[in-house]
Every structure is written in C-alpha cells, then in structure tokens.
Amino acid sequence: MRISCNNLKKAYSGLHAVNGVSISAEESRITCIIGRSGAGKSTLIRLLSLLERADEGEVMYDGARVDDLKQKEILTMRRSMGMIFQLFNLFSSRNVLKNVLYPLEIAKVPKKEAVEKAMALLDTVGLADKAHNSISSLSGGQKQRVAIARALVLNPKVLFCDEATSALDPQSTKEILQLIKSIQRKLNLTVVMVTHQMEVVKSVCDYLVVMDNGRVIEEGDAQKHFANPESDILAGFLRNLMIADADMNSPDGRRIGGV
C-alpha cells in the first residue's frame, strides 16, 4: 500500500505541530521520519495512520483519499494497518497469546483459526514458547515482539512504528530492527517509522524524511542523504552517531573518556 499526504496541517493551541507536509511512503519500502523532539514526527504519523484528523490537507491510501471517511469507515480501514508504539500498549491482564488474539477477537475470527494464526506469529517473532506467560514476566524486547505479532495478526498492508525501539537497550534495539526488516521483506509491507535514533535509521531506512518545526526540510534516498546531508539537523544526527561509534570502538575496548 502506498501512503501519501498533501499539505497536511495540524495545530494545537495555535502551535503548528505539522505545517504543510506533503510526503509519500511507497509500497514495500521502509520510510523513516526523523527530527529533534517537537519536530512534529509523532503528530504526522498519527495523521497518516488516521488516529487523528488533520486541520487541513489530505491523506491518501493507494491514491484514494481516506482522511475524510466517516468514523466507522476509518475503523474498518485501520484493519489494513498495524501499529507499534514505544511503550508497547499491551494488556497486563492478558497473557502473551491473549494479547495477540485481541484484534482477532474484535474481528470475530473463529477461535480455532485465531489461535492458530496467533501462535504462528508468536513463532515468527520467537516467542511461541512464552505464549502462556504473563506480560510482566517479559523483558522490554520480548514485549515489543508481542506487540509486533499483535500488529501483524490481521495481515496489514502497512506497519506504522512510533519510536518502537526508544525504550529498549542497544542489543534489543538491534534485534527488533532486524526482525522488523525481515518481516517487511517477507510480507512485502510498507513501513513508516518515526524515530530520533540515528542508529535505527542507518540500520533499516530506505527513504528518509527529516522534519523540523512541523515542516519537511529534507527527504530522499536514505543512503544518498547519509553521504551528503542537506540540512544541519541531519548532519548533526550523523555527527553524533559517528562520535558514539568512535566511543564504543576505541582501541582499548573502553569508551573514550574512560567511561
């Protein structure tokens, strides 16, 4: 599915969180939206995923406008998309399997079919052996794997990720990114990912969108823009990443500065 928008605007108390944004997230591509805190990234993904309505502009799925649909139609449309959030948004009162089953229950899928589907996805994310475990017993990385399985259970065409690795340690972040990339290639998904973590962008991004003050200030093929950043913001992100890499790979195996 191709997700696009034209001249999107959204303001809160007079402050323009998104101010005239027009972008396209192409089918079978991982599009990363980056920017500093307050740049408008999360607001934009909420508009694109129809969780909120824009004040102005249009959102299109495969060229058809969808932001002006009635609420009931939007709820139906959301079945074609999966969402992964920073803080997992899992039900603590449900075990792992029942968390993944929840969207299938809402969709009234027969129980036997639903359980088979949920277990297959738990196997895909490496948690089939923890199907009956409580959510509280899981690590952060495992919780995000449950969230990924739940997001995929209705066979979405697009996967939205809002700071999906920000609450994870570096190793879990690496593993979750590898999993998302593998699933994206296997299922031919369109992925729209919001992040402020440059290591995330470098690992998985195909197409880059850089935001600042509610506007897009740079976009295009990720590798080309990594090699020749056009904005000071992207250059700063890349510079900080290089410093972090140098710290972690100092000759004596210790972080520079003795930390």
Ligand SMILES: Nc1ncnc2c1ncn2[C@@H]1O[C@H](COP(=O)(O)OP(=O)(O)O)[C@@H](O)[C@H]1O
Contents of the next structure:
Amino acid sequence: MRISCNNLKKAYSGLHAVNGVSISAEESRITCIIGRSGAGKSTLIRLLSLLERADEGEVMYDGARVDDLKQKEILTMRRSMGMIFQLFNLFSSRNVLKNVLYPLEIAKVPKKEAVEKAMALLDTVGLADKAHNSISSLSGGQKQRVAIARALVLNPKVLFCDEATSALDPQSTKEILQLIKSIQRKLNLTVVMVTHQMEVVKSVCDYLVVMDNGRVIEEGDAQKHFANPESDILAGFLRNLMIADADMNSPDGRRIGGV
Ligand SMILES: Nc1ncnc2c1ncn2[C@@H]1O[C@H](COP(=O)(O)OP(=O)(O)O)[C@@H](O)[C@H]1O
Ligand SMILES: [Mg+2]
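Given the form predicted alone above, produce the structure of the same protein in the form predicted in complex with the named molecule.
After this comes the whole thing, all chains and molecules, with the earlier chain placed first.
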C-alpha cells in the first residue's frame, strides 16, 4: 500500500510540529524519515498512521483520502497497518503469546485460529519457545520482537516504526533491523520508519526523507543522498556516523560491525 500526504500541518498551542509536509512512501519499500529531536517526525508518523488528525492537509492510502473518514472507519483501516514504538508498548500483565493474541481478540478471531496465527508469528520473529514467558523476563531486543509479531498478526500492508531501535544496544539494533528487512521482503510490506539514528537509515533505507523544523528539507533515493547529501543536517548525520565507525575500528575500540 502506498502512503502519501499533501501539505500536512499540525500545531500544538501555536508550535508548528508539522508544517506543510507532502511525501509519498511507495509500496513495498522502506521509507525512512530522519531528523533531529523535535523535528516533527513522531507527529508526522502519528498523522500518517491516523492516530491523530492533522489541522490541514490530506493523508492518502493508495491514492484515496483516508484522514477524513469517520472514527469507526479509521479503526477498521488501522487493522491494515502495524505499528511499533521505541518503548515497545507491550502489556506487562500478559505473557508473550497473550500480547500477540491481543489484536486477534479485538478482531474476534476464533481462539484456535488465533493461537495458530500468533504462534506462527512468534516463530517468524524467533520467539516460539518464549510464548509462555512473562514480558519482564525478556531483553529489549526480544520485547521488540514480540511487538513486531503483534504488529503483524492481522496481516497489515504497512508497518510504521517510530524509533523502533532507539532503546536497543547495537547488536539488538542490528538484529531487529535485519528482521524488519526480511519480513518486509517476505510479506511485501510498505515500511515507514522514523528515526534519529543514521546507522538505522544507512542499513535499511530505500527512500530517504530528512525533516527539520516541521518541514521536509531533503528527500530522494537513499543511496544517492548518502553519496551526495544536500542539507547540512544530513551531512552532519553522515559525519557523525563516520566518526562512530572510526571509533569502533580503532585499536582499543571493539568492532561491533557495520549495521
Ligand atoms: N502532543 C503534543 N503536545 C504538545 N507538543 C507536542 C506534542 N507532540 C509533539 N509536540 C511538539 O512538537 C514538536 C515536534 O515533536 P515530535 O514530532 O515528537 O518530534 P521528533 O519525533 O522529531 O522528535 C516538538 O517541539 C514537541 O515538543
Ligand atoms: Mg520522536
């Protein structure tokens, strides 16, 4: 599913968090939105995923306007998308399997079918053997795997990720990104990923959007823009990444490996 928007604006008590954004996230591609803290990335992804309504502008799925739908239709529409967050947003009172079952319960899928589906997803993310564990017994990377399984259990066409790896160590970040990429290919998902981590963008991004001050300041084919950044912001992100890489390769630095 192609996700696009036209001149989106959202202000919070006079502050323009998103200030006239028009972008298009193509089907079956990974679109990354990068920018500094406060750039408006999370606000934009909330608008695109219909968690919040914009003050102005339009959101389109496959070219059809969706932001002006009735709340009930939006709830139905939201079933065709999965979402994962920095802090996982899991239910600590439910075990691993029951977290993944949750969307199926809401959708009133019969129990047996639901358990089969949830277990298949837990298998995909490599956690089938942890189905009956408590959430608190898991590492950060494992928690994000549960969140990914839960996000995908209703067969969405789109996966929205807001800083999905920002709370993880470098090794877990690498593994989660590999997982997202392999799932994206396998399921032909459209992925819209918001991050402030250049290493994330570098490893998975097809189409790059750079935001600053609520606006898009640069966008295009990721490889082209990595080779020739237009904005100071992107150039700065790339420079910091090079410095971090050099540190990791230094004699006393541990080589963690390019993500
Ligand atoms: N719910 C909200 N209420 C008030 N201000 C908000 C809210 N959400 C975001 N903002 C403000 O909007 C700006 C953009 O925030 P956000 O979209 O979270 O940026 P990013 O995700 O790029 O760090 C920030 O100045 C932030 O403080
Ligand atoms: Mg954010």
